[in-house]
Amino acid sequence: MPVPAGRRSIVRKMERRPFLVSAATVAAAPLVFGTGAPDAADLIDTNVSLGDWPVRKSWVKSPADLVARLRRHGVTAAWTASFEGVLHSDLAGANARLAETCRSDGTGLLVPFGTVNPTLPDWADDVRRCHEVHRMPGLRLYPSYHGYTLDDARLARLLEAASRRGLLVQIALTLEDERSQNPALTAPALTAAPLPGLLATVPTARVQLLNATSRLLAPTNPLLTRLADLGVGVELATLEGVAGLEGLLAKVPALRIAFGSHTPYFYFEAALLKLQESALTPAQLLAVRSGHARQLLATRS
């Protein structure tokens, strides 16, 4: 099968640049998801999904295939949700299947993040199951597909429930570029503008934004600076521009930006290039690779 043009470009770039950390060294690192000091070999991917996106065939043939690819590139933990959670109405079933797959096929690498929809009448029980039954460390939300925005009072109640249980809440601002969306499956990009006001009402909530794109991840965006000051996390899967990570941290040094690949919708290697093409200090690199992810999982006092 021919390699897609975009992937050939990625592979050529990777051949010209040595990896920052040996994949073999990283793969041997212990899996620790607590608040201890991060190891330089750790690479935590905070944005991974299982399954096929409905209108796009995945390059991942099985969970074992996904795990093998991630381990080969040095990932030591992958925060994993299920594409089923985006469109399925039975989220309890989707979350149970996710938890079982991560347990049986994840080999300690896949860390399940359940999906909750606060517009459904049983959302609170979904939160309870994710925490008490499946022992998940966090939740992943898809407001654009579930029909609410960040100023919805129901979201505030969900954040309160998650905060009481010490759960991290990931909010996907997008899943795919609007220009490539199937007309029958369109969802507008979500604005993060209401988030500071929301967090003022739930100050103990821990939030990470996924797939923020250049709408938010612009070094001169005052909203991004405000969110950084509030401790909101982001990840780099949709960060654009050569040395984009370096430029972003130069302007917003307090930003908790973690590694994220949006695998398998994106090729994992594209995220690695974002690390390689920026000149980061050792402290910055450690924070992006694993430190910020660990901070996001740490319970706020």
Given for the second form:
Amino acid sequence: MPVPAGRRSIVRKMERRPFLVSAATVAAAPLVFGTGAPDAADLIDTNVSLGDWPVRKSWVKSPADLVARLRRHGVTAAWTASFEGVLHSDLAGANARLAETCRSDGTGLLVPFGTVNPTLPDWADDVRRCHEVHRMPGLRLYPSYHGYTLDDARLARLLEAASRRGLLVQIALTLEDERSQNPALTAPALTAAPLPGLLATVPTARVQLLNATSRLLAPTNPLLTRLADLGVGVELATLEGVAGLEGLLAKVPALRIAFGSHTPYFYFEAALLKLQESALTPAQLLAVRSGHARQLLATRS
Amino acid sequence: MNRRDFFHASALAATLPFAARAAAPDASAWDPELRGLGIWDVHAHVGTPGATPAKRMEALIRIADRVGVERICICMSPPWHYEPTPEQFRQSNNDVLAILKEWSSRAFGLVYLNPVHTQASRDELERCVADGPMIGIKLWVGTRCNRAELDPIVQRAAELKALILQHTWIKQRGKGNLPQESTPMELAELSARHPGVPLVCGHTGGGDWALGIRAIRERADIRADLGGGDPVYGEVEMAVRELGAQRVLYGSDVNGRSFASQIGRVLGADISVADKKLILRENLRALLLPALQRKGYKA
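Got the form predicted on its own; could you also share the form predicted in complex with the partner chain?
Below: every chain and molecule of the assembly, starting with the one above.
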């Protein structure tokens, strides 16, 4: 994985640090990427969930239902977490069920991303199991529901642990619009402002932000440019504005923005049409459909 | 610009084929029966870049064509003011009038008013709708929509067969609303005072659409505008189930929102293709028809 310009000096200092190249992650690569060489037909959805969100009905009646719809729309891999990970405390159990469902019903499409909560006792063993037992390529975090922010030292330790194992870390900045949350289930949108400082302490971490706020995704936001320089990924589920993708890439061309639908909470088609609404170059379209996702998962050697 | 010029320009444009008829998209999101449908959008703002209002509209139309949007109801040219003075809403409307001079084949204008300034709003309604090319009214967050100041405006709009689009939102169960920001519950109160007058519930309460749909359910004259919120699964299905598909309208709220996220929620909904056609085009067309006929526009 090419090192983003903004982090080269930091990484240079870390050259002697032993990177653990994960055999498990390498073995999972065909599953994550689909089969064969990358091409324009690949579509990697980096933001999918299994299970029911407590206050919404889901259109997914079974994992097979989810897989069928994603395949119908051309999705070739779906990075899938479990909504159980948001509110359950037995995350080891939730992650095991997620892995089993993806294995048994995912038909090679659903790629499990386990959840880790660094405020729970022995969270490091959840990281270990996600990697060694379930052979997951990444983790998904829900800080605003788990009670910490991005400047929390526990998160830095989690990123270090994930980085040592070559795991991508997805951080959900929101799940629902703050304005319309059920009063019994509120969680503020998370600010990404501490992330550059955090990555300075863990320069080998690979991070993708999910469901970023419209403020963060504003093309003129200097923080977004800074995150792009640091190689932080985002996805387009919550990207809005007319021809928003086109406008964003015009202003921040280095941004690793991947396809993401936040389905089944969102209608999948809402994300898909964003590719049609924006006029992208073939290279941009390839990058959004699958290239940026591949870069985020590429294992350092 | 006089009244005759307006009607000449608008009527001429309305007889022409669409300058850039929406291309038939081939993405998998589209049911074959919906390709080339020609979507009508009840709720849009022209905030795309451009040196003039008409150039901004040109940029918006270019993007609308990519996703099959044929006609767009536009209102509230930026900059926006929560509680606009008469001068401010007149300036906003002047921009929309400038757009309509060149784009009346694709755009319908809604006059922006603030009923707190009752006489000035009534005068503006006469200028832009009775004597001008606009076909409806947009009310935002200038005042709560259950207030008595709206009554003469609603009555005159009914005489003119003008569409009334009222912004509504429910933030933190109403606790987070702006001081004068309306809710669907308040729109239902207004509707009760004006039976038989069609009203459009902008955003249908926004993210808390489940409350908004319930609030307007008993008022058959109120249509639900789906636009402006996150494309959360279930809204379209609930609206169709509780209101009937005939009362549901597609709206985008561009350019704050994308066409894509708002059309996508309709395309992805678990409802019939026939209902999707109603929502994406036919309901708005039927709703606007009296105003369009009054103006002599073809639609």
